[in-house]
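Form predicted alone, single chain, as structure tokens, below.
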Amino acid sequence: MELPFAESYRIKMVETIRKSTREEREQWIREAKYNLFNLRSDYVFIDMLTDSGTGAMSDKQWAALMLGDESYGGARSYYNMKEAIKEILGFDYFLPTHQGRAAENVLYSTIIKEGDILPGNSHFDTTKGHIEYRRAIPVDCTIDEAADTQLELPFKGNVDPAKLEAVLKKYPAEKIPCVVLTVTNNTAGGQPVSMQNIREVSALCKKYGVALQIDSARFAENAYFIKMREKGYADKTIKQIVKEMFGYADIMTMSSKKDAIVNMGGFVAFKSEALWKKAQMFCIMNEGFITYGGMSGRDMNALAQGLDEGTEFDYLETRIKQVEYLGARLDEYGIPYQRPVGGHALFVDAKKVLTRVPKEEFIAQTLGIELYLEAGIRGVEIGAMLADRDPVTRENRYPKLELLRLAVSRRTYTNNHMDVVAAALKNVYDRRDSITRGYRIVNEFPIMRHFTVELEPAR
């Protein structure tokens, strides 16, 4: 008899979570102005808002944390992190930051000027926000197939080389500070990018004299999919695949709260010493001195250990199989999601679930609220709310995909929790035809509005 799959860890500590009544949840979401970000965590039973900084650290990470050196300049912890980044990722120069958007801030303050063009594959919210805040323009070059949620493609996060080359041909190199390649492609549903595509993008960047930045929050999950799905990589280790991936990049940014499995931390790394030195000013201005940036020594130690653990196959297999388990449960109930299952989350196709809610009333946000009311489960909208307004016309942008992302925290929930999520979604799906109205915006920021937006039910 073949042995069943089991997690590659055992549990040492638990945290109590509380169930609530529907009446309580109706009051709480109303007080939160129908913004799931505004809910107190105590009001959430299963939290799938994000996998960023919400995972469980290992015993070795906690031990490393206790050995943190909090010296202002030249701390041992900085050199531990430097060694891990060089050994695992292959970059000689880096600046620590408190998280990924801070790394983007340091980098884009250094290289972007007004009117610049940054092509890539479905820039995520903070990336797009930082670009547009500087009055530059992100251009999405993702393959068209990513918009078809029911199409099974192994590397649905890929850049379309023809689209990218059209942009590189159209503008002079001095107007394109970098190409942004996000691995995995979060906005398209946590979909991976193939090694072949990384090579093609790198070759185009070299051909046109443009730097390649890899947005690397979930790079290890991307490497796992390369190993499992791409010809020629089955016998390579995750670390070998990671080294090859980053061998094609000039710059990397990372929110280490994902694949380094820490609660806070990030960095921007460079192949160019000159660019690293140029970026130091913005690190010092916005984050801190270059040997701690926005991080404490203990967090740098935990991050260094997490980079090692997060690039081990057994850990990644356990993580991704849990997301696959949730996908299999949704298949049983006929609930549509972005296929195939991505690495860090399940992305429910809200357009196919709530077919009677007008696009102007934020379909995916409506589905997220309905799921919270059903069972206290908090997801996040990846749709028109996140897409923001056009920076010129100020009209709402309506992307091809309206997705409810259910992010699975690392080493945190059991498959029993996934069963609850699937059953709650089924209950919402079963009454989908009765959900005909969504929400309207009452108050919003001019950029990255989804974090703080205030809503009310549409009438």
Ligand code: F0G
Contents of the next structure:
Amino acid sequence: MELPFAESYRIKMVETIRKSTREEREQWIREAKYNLFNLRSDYVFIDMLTDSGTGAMSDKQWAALMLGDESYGGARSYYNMKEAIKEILGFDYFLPTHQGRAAENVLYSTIIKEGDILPGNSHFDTTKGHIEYRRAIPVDCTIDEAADTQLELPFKGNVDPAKLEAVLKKYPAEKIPCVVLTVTNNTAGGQPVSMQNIREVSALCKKYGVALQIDSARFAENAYFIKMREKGYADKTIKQIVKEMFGYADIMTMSSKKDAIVNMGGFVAFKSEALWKKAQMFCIMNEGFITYGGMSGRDMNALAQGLDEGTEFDYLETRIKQVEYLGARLDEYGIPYQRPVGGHALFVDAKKVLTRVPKEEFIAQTLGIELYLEAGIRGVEIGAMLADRDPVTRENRYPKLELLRLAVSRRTYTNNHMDVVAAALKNVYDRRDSITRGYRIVNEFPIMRHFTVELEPAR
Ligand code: F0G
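Show the form predicted in complex with the named molecule, please, because up to now only the form predicted alone has appeared in this conversation.
Entire complex below, previous chain first.
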């Protein structure tokens, strides 16, 4: 018979997690002001808040930590990271930062002026935050089909080239510091961008004289989907595909907490030596000297090793098959989610589940709280809370989609955990008509409010 699929690693170290009672969880979530970010991790059984920095490092990464060189200037670890970035991603110049948003900070401090326009595909929240904080405007040019959760498209994270060209035509190139292409497209459901689309976006950037920045947090998962779904790529290695993807980019920002499988770290990389030099001042001021930026030597070593492991097919296949496994369980129970499943997470279509909660009461947040109460599983809202208020009118923005993201950490949970997640969701789904009340905001920050927002039951 055909052998079943199994993980491409075995487990060497474990960490205890603990179940709790519904009564305990009711008290804890109330004390956390109904904000899942505010919960102590000890109060969570299966943590799907994020896949960022939560993965399990390999034996080789832990070994690399011990060889870290902590020199302030010119550390060996810096050169290890430099070599990995050159060899795997093809960039000559880079600055290490403490995580992805710090790379955005260094880059955008260098290139954005007030009033600038940055078109892209569903900019991630910190990216949008860094742009709007500088009084510049992110313009979302994602394909319309991404908003239909039930439509099965292989590359639902794509940019609509017509939308992008309209923006590039409307404004002079001096007003557009770069186009931001996010691979995979996290906000649209961890959906990939095709190589053809990357090529088209790059051609438009060249035509209008604008730089292309790739927000690369999950670039390797994107390459996996290109290999599996795009014609002409089945026989290429992940590393070959990755090289081609970045061949089209001028700049990359990286949150290494995702596809480089480290707990902390990031970088911004440039093709242009001049731009790299210009950005150095902001790195020194905000992060650290240019050969360590926001990272310790040992972390740069683990990152270099992680970039290599993260771009191996067997690892990626194991990872993405686990997300697909969870999707198949939800299919059995008829629970609607953004189809097809994304690379790093499954995004439950909260609007289709909680049809009786008004949008003003934060539908996806309400579903997230219900799932936590059900089984101690922590997801994250990708909906009106995350969308923030309009910077000009200060009105709440209500995006088309209200999603509850269940992120799968790398090499961390087993498929038994995925079974628990699916069963808990089914229980919530079965009692969905009894859930009619959402939440209202008691306290919020003016920007990126979802991290710290305080809520209470709406009525
Ligand atoms: N870009 C994308 C596409 C991201 O998903 C993230 C982080 C960042 C940039 C910022 O990187 O966290 O290292 O500062 N995403 C995490 C998430 C937080 O849960 O999706 P960071």
